[in-house]
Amino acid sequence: MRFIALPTLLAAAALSAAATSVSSPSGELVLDVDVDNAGTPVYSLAYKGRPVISRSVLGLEGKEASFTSGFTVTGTDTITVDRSWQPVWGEYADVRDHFRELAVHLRADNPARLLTLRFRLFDDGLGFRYELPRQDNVNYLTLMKENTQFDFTGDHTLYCIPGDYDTDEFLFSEVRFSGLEDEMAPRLTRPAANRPAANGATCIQTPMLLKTDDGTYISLHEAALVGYPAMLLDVDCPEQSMTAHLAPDRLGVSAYLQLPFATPWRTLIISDDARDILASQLILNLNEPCAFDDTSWIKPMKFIGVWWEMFTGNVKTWAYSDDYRAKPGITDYSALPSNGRHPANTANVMKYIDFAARHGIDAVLVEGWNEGWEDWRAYRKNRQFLFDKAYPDFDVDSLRRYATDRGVQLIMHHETASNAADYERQLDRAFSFMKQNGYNAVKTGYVGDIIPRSEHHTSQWMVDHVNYVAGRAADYHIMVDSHEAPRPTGLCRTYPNWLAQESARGGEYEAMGSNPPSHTCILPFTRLKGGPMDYTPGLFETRLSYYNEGKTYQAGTTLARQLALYLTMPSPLQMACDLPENYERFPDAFRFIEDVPVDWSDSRYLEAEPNRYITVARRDKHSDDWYVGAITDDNAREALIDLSFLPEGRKYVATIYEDAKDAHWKDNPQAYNIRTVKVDSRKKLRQRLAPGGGAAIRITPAEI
């Protein structure tokens, strides 16, 4: 580790010209900070001599005090840091954390207020936050608004989704500033209670991406979201400006802060090479190191699950019985008959365990195992999920023994119907039940618009809740996969047991309207910048009419592309989402899912353009094998796969899982070929990708 501290540049009442500016270690990014005539903090940012953010204001507005104007600079501190750290899991075995930091200390009088603005400038972007130190006049701050502004410099192209306090499960739009209002207007179909008020602006969510006409890419998000609501963005389209919009509580309050307090980091990842956006570790670098010493119990894994059965034909159900309406006060489910359509039963789960054991899949997820699903949408009113009580047809003891004997883990599912307050009440009992029965991972769910107290899914209260669950799970050595939670901001570094989240439109939508091929070509540039996603790849039967003639939905993918997603959508928790019988129809293709790792020592992004295509190579953390994944949108293309990342002078064999010549995501999605070729570091593969298609490659050292 290298840590270089530079002398304080200035400690005076005003910044000198030298102190208002700091550059990234490479010098390509230059930040300027100042206060204007009203004493309002302002900043600007340039990349390679071109303005990226023009003069933009900063500030926080509270009921007890305003931290927006009247400031003078009392001093600055600068340091340069160059160090590295080793993630428990991830895309890289080592992550470099190299930045120059500028802390600007501000004071305002009448009444006295103190504020520090902390900026970290990396070679690939900027992170900054507000720090409210202890004050003579303010101990608590009822925060009403954050005035962070991002004034952009042109009619850039935006890749974004509509603003919403309770869901981010939307398809992305590709639109310029000038067309954003017209693009978003017809998409605002959710109830007004879930959406930010217009206030003359169009609201969108982070993480989002911009592309300038001169080919600069800018990813905008936040890091280390703790004790604070999630950030949306109000967009002034004519002015090409964005302003932070914080998810409020039911009283319209953004946050209740006890000083001293530091806000999350606002992040900008910037490059003129789209591959750098994908490779950036800036958001992880801005999070705190791991919160606990022992991480030996954290195991990245692949899993299958009793899940897709409930989506395919509207036949199977999470609920055990259909008789609950006749007996709404029932407390003994053994008195009710099974509906016969409940797949979370002992015999069926044993079949999944057998399949996992035969194919080297680590774990089996079971949804619908516990009491409460019959009237789960009314859970918040008069019923209750129980997280330590199984349905009569789910034998916890037998399944524990059966799975253990076959070397397979079971993953528990905790759906809360957004009653997060009750989940916290049951949490220790639920986690104790998991440990007693050999479960080392849980998938949490928060389906529903409003949780108790009329909070939102992205409000301060809910942010605190999901962070608390991750921390409490770590106390029990339990790994977490959270769904319908606030979008991630890199906290998986602090809580590496928080393996994955949903927090975007995932693979389940293939049964609820389908995802176009471009969807997984934009998610790595946006949603995945905050952390891994439980997207649920591995869909081999892509036509829902296969199960139900009345279902017309079809996944926007070829079979070969589904294999590539294990590389282009990296996660330490990867599902093989399809039914075991579908994998048995294509055993040679399923071999790739058996083989592909979920933890990496190195990653190389070879080709990338947002919403169009991605090609990436990754090295297995536990062997010398490399894997390559390539995907495209609904246009066929030829991927150029430069293998120069391979060690020189060493021979390899590449097993290529590719689209057949006549493959097409809509017309012929299951057409694929498997072939092998000899390769080395001098080889460049030209790989055809069908419309909506992809290719997955395993590269292993050749036997001498």
Contents of the next structure:
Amino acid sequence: MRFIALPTLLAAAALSAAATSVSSPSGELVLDVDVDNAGTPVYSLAYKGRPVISRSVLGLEGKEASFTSGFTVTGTDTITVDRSWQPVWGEYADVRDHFRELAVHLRADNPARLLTLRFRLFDDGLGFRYELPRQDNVNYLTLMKENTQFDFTGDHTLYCIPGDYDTDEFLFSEVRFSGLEDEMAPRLTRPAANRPAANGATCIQTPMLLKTDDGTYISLHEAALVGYPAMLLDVDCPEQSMTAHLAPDRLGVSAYLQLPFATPWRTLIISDDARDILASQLILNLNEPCAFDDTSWIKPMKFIGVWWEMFTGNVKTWAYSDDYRAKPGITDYSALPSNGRHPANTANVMKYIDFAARHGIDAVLVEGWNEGWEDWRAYRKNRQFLFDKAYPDFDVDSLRRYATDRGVQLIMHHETASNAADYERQLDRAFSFMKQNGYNAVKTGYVGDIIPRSEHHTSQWMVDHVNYVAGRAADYHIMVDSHEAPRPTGLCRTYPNWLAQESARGGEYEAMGSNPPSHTCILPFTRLKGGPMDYTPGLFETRLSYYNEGKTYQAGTTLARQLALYLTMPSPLQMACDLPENYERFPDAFRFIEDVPVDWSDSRYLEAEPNRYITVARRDKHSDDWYVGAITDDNAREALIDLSFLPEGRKYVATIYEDAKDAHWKDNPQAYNIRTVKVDSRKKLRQRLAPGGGAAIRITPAEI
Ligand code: NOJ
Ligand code: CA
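Previous: the form predicted alone; requested now: the form predicted together with 1-deoxynojirimycin (NOJ):
Whole complex next, starting from this chain.
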């Protein structure tokens, strides 16, 4: 680690309210910080000489004290840091963390209040946070509002989802500031209790992206969300300005802060090249280093699951029995008959284990294995999920032996139906049960409104809860994949056992309305900036009518594109979501899923435009193989794959999994070809992608 302390620009001595400037290491980003006439901190940001954020206010409003105005600057500190770190897993083996930091120390009087604003300016963007130091007059703060403003400079295009305190499982809108209000109005269909009240602004969520008319891309999110609610954004459309909006608890309080306290970082990733937004590691850089000395137990992996069966035709169930209605008070499940539609049974799970073992898939997830699934509403009234009690047809012991003998891991599922408080009560018992039975990973779930606490999914309490679960899991050497949790903010750097989250509209929606091809062309620019997503790619049978004539949903994808998603949606935890029998119909295409790694030593974004297309190349962390994935929206396109990233002079064989000439996501999704070509670093492949299509390529050194 290398710290270079530059001469402090201005000593931490008396200083008047003069503007302070700092630039990024390259000089392309310039930040100005000041206090205005009312003593309110303000900042502005320019990129390549053009304003990106014009004078915007900063401040925190608390019950005990406000940190909004009356401030003077008492000093500033500036340092430059240039260091690198090695993630346990990820897109790069080495990550450079290079920034100039400006700390602005502020003081207000009557009563005295102290506040530090810390800014980090990287070549690819800005992070800043509020720091409330220990101080005489404020010991704790009941935070009512964060005033952070982002005043943009034009009628930019926004890529965003509606504001909601409880879910981010939405499709993205692509709309200008001037059209946002009309666009979002009909999309606010969720119950009022889950939504920010109309307050004259249009509420959206982060992570979101903006594009200016002169071609600058700005990704807006946050990093290191700890002890604080997630940030939503109130958009003043005519003013083209956004203000932080924090989910309140039932008393209207945003957060209870004990000083000293540092807020999460507010992050802006900025470039005039869309590929840089995808490549940026800014959010990870703003998180704390790994909290564990020993990470040898953390294993990136691919998995299949007893899962899609429950989505395909509304026939199979997570629940074991249908008899619960007649016997609502029953506690002894062995007295109930199975409904015969419960795939989490021993024999079926063994089939999945066999398939995984045959195809080199690391793990099998089983959903619906434990007591409590009968009726989520009834459960919520008078039933409880038990995380250490299997249904009678799920034999934990013999499955442990069966899986171990075949070298396959089992992933446990903990659906909490949002009774997070009860989950915390059971947590140690649940994790002990997992360890006793050989499970090293858990998928958690928080479907529905949070009970019994009336908290929101994005609230401080829930943020604390999911962070606590990840931390406790690490104590047991358990890896975590959380669904319906607050959106990630790069905490996987600190807790690399937190392999993935859902926290967006995932592949499951192919059975609940379907996802258009553009959806996976915008997620990497938005949701994925916070961390990997358990999107569940690998859907080979894309028509739900295949299972159930009455179902018309069809995934917005070709089969070849599903393979490309393993590259364009990087995650150390990748599902092969489809049924084993569907993979057996297309064994040559499934070969790609068997081969594709989930951990990388290098990544090169070759082409990118939000909502339109992405082409990326990645090098396997454990071999000299490279992989390329290319996807497009519902327009056909020709991807240009410049292989100059390959070492010069070395010969390779590229195995290309591509859309057939007549492939189309709608009419001909399963038409693909597989071909091999000899390539080297001078080669540029022109690769046709069908509407809603994609291509996946494995590039291996040619044998001499
Ligand atoms: C929603 C999750 O996203 C999905 O993966 C899971 O199968 C269901 N909840 C049931 O827990
Ligand atoms: Ca979900």
